[in-house]
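The chain that follows stands alone, in the form predicted on its own, written as structure tokens.
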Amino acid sequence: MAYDVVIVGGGPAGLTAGIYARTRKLSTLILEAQAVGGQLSWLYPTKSVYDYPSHIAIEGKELGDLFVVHARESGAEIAHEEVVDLKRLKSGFRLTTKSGAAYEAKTILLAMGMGLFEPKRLGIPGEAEFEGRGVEYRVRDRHEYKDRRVLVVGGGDSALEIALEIVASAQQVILVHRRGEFRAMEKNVEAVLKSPVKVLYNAEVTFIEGDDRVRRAVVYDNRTLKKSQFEIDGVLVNIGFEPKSTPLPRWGIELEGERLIKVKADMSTSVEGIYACGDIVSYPGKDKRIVTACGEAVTAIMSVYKHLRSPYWA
């Protein structure tokens, strides 16, 4: 069986996409490597969303899971599949997964965020040993962190948003910045800044040890060199993400850079029959939002339908 579209990425874009081409009454299969749901399930559970329209707040895996219930009611297929190949065929494509498994589409729509990714490590002496006990590189739960001294290292919006996560809960957070400044929005700075949150600026983690878990950590000053030992529950490392190598340079795609794929207003790519939609997208003016991966992924349905049923009056 060849599905009418096979949609990349099981994330807000994906899964939006995947309602609106039921509505259209398009088989439809969405492969998913990571967590569905996408960035709201895998790295931001329980961090609360303010942007997304009528929710005033809500946490990421909950709006998330939102996305999957609606798209699963409208009859979209969903596999936990991490594609590796895509071939062209007469009647339209071939996608091999990691598993071995194939599936036949007659359009694609990729919709993978910014791909997979490994987070950055600080590569000190106890990072490696401590990591699942104590050192960990993103939140999967707030609540684990009630009552605990908590070290987290970053001074971007992530790791600002992390700090102002658990604080209320925590017993103790520490923030660690090694500049003198924050790179973060200002909101989140003046947020952070008027929390119970410690910051130290110009400071660098060196050292974590512990037995079981993370017991200490060793901060100095990159200015004085003057070392000081925390007694700690864990350390959150937020510094930035390193994505994993994208087979899109093989599947003959245009690109902007290494890893964005362009697009044209209808959301259609160099390849005719394959569509783009969301955070992987390139254009003049994008904003990386989730309601705009959702306009995008409308967007993209419209043309796949109009493309399946070529020629199209409308």
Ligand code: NAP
Second form
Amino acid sequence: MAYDVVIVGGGPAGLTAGIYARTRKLSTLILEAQAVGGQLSWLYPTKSVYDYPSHIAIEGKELGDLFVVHARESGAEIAHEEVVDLKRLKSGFRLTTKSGAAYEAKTILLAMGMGLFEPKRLGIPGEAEFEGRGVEYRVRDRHEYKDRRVLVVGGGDSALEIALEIVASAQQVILVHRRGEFRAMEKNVEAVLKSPVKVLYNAEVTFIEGDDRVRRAVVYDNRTLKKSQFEIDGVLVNIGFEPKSTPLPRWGIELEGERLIKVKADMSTSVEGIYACGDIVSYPGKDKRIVTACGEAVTAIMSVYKHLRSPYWA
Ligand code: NAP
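Now show me the form predicted together with the named molecule; what you just gave was the form predicted on its own.
Full assembly next; the chain just shown is listed first.
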């Protein structure tokens, strides 16, 4: 059986598309490689989101779970699969996944966000040795940091928001940034400077030590070259993310660079029958927000619907 639409990616964009596809009773399958709910559930499970209208503040996983429940309730099927190949058939497409499964679709909607990614590493002694034993790259549950002494590394929004997320319950949070100023949003910088987070500017972690888990770290001041040792329970590294390899260049769709899909205002791509929405698309004025991704998803599904009902809706 060929689905009316197969949506690749189960974040807010893909799940919203699933919900709207079902309002038109399109048979709908959503394929997600990492975590349904997307970045919200995987990267920020216990961090609050403040810019999703109708929720003044809501934790990432809770918001992600609400999207998933809504999509399931609406009748969209969801499968945990990583799509590795996309082939055009005489009518429609065939998607093959890493597990070897194949799905046929009349139309495809690509909503893979920033794709599969992994955190950037500092590459310092002790980092790999203690990964999972005090060295972490995301906060799975902020309550794990209760009464802990933690070094947070980085100067972007991720590092500052993570420091703010754990500071209320941690014993001490020290933010280590290699420059004399942050690149994060002013709102986050102001909140950190008003909070009990201790900030070390022009500072770099050079060594992590411990026994069964992290016990201390050495930080040096890159202006004075003075070294300081901190007795700590954990190091949270937040210096950005690196994308893993992407199959997009093999799929014959016009791209912007290697990882972004060029779309028109109706969210159609250069290949008839393939649409895209969310963080993976590129168009003039594109802004990466949850709400804009959801809006693009609705536009994309309307285009899918018109394509399927053509010429009635042409
Ligand atoms: P980012 O903005 O790229 O910041 C990475 C930080 O890590 C920078 O301060 C950088 O230092 C530092 N860094 C990089 N490599 C390092 C190294 N080897 N050693 C020490 N420090 C290193 O990454 P991000 O914070 O993950 O944010 C990514 C994007 O998502 C940004 O556009 C951000 O605004 C956005 N974001 C938005 C929100 C929100 O809207 N609430 C939340 C999180 C993230 P330098 O400054 O010296 O380069």
